[in-house]
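First comes one chain, alone, set out as structure tokens in the form predicted on its own.
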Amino acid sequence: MQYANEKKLGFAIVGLGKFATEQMMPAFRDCKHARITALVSGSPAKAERLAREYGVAADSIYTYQNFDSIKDNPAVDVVYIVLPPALHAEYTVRAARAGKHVLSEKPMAPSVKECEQMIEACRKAGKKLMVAYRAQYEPFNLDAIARIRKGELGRVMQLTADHGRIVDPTGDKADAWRVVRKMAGGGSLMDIGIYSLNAARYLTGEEPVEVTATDMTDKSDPRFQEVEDRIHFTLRFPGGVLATCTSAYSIAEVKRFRVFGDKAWLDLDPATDYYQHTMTIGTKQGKQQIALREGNQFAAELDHMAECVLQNKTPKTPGEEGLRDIRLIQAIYEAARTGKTVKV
């Protein structure tokens, strides 16, 4: 849909590593209503050629210290984090106070406190926050929450959801900064465990009410001197679902969950992937694989956020989105950390 008087969105694409490059800056040229016009980054060389590929002026190349002058170019309407977690309260403040609108990656934040400070520094100058939980947006995960909310299931009574891959900080330069404590702010519940998560609540519908979790990290593993490798934790829901899940930095790759219902199953394998999705149902009449067409999530997403902007909404997934994950994220590793049920 095209809005009357519209031009598509400029961002500002803040942190340009392999996830930026290689997986979200692709699917702008899939977007109808967002652009990139800006980018940051610490590396001029590769900025000036990001900038000759996507079509960005030399003057709306930034550093990371001269960000902030930012404020002074009005083709930047949203600013676009792609950065690790420990940077995200850091440079939503500064784009709020620059007077832009805040797209930043997920998790939100390492603490509480940063997620509250980056809500509330958009709040105060009244601009949008949104996180990027691209999932929410993709179209097999859609049609997975509709078939459970129309019935399609039956009554859920429980769920699966697992995330994992083999993490490797010394052969992949994107893999560095995850296993340091002080940039990713956790290990694989923060950065892949969270989609496990998410997916628990989306599914469901609901808030869970307590938790519990075992840390499974091998110590001895000089990847895990300082983050969480496997870690598995249970989420009760107030509807009676039992959501079981896990993550991990040290597994051949999984990002599955499965739906259990008292008429039906419901599986997406794999259920976060870029690119390929394969839904299963499953009855007592049989197996059946539902046919939809791939979407661009990325793209989705990244509308979503223009579309807020333009007609003044609330996005779908705000910062009091990604500050539930976070409290709930906390309370896990409070329950592994303790061995008892966290209430929340």
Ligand code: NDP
Contents of the next structure:
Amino acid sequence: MQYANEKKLGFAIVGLGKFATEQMMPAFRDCKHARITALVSGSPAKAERLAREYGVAADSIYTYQNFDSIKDNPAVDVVYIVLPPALHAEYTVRAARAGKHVLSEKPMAPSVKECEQMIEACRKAGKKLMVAYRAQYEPFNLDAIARIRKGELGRVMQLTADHGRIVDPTGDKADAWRVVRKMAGGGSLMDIGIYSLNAARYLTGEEPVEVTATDMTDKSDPRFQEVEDRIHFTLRFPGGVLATCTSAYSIAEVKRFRVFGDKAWLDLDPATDYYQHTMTIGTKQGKQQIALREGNQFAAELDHMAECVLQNKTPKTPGEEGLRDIRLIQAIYEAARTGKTVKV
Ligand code: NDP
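Can you swap the form predicted on its own for the form predicted in complex with the named molecule?
Once more the chain from above appears, this time first in line as the rest of the complex follows.
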């Protein structure tokens, strides 16, 4: 494996939480161009255990305090930030200063200002910045986009997208920060409604011109003292599509969208899960289920980041893509707060 490893870029994983350890780190085994070469954690025992499991050298384990010394580690090309959103900007800026490329988890950061700081830090350092929008590397979503662009649905008229689950801040440690505004930046919209928003943009291939929103959060629920639960929003696109989207932290799990054309509709349910996506196309003739190879979306995303560095290309989901969603999320919050249509 020595030869294969030499062609692989080294990734430092920052924050060894649920998503990093359960989904992303195992996915490196399927990567052609990426491997784990460093770990950054506030928990030394966990980092040591995972370093042994993934073959990471003991001197490539960092804490948040000594993270900046990663600049002296030539085995690290890319820093992959899997921390709560409020920490993405700080670690992106520190990584860029250390001369490393950056892959940041979504949402990019709570504010437009922080997103702009992340873009500027990487631009100044001459380093790549990519936001980890895994659905944009996932085969069913890519196939849906291709079918829409080919005109299989006819003229696209409208779409719906729903993302929801039950947030459990007392039962699940990974949900504890999700209801704390200063860590999460917002509630269900920042965390999962962003998939509805991002999908509406990549399915239409357009940027919305105006948004409306209604916040239906029950403020008597102790989970939602700082962040929103249910928020419904619409996005009006210049080509005439109206997207109706929902986001919720208090409903049974849903991660789906449906695109309606004047010839056919396309349904992906689930659309943005980790596995087992299901695509159905409906026409006058009836419904047809589309079989596709599932693939490993996490490995595809990591390999894309590595390829962009190796070939000096701009990532398909650069910092600017993350910034667009954060601008829109802020517009959705404003629309919900004021009850007015917000032009963007
Ligand atoms: P976790 O809480 O499980 O993981 C976050 C980790 O960050 C912690 O385990 C901890 O790692 C580290 N950390 C450092 N400082 C803090 C702090 N003050 N509070 C909490 N954690 C801290 O969350 P997730 O793994 O679910 O989410 C992490 C990131 O990944 C988020 O940005 C989230 O939006 C994103 N995500 C993306 C998904 C996707 O599909 N693309 C799915 C799920 C999450 P340590 O103990 O090693 O220091």
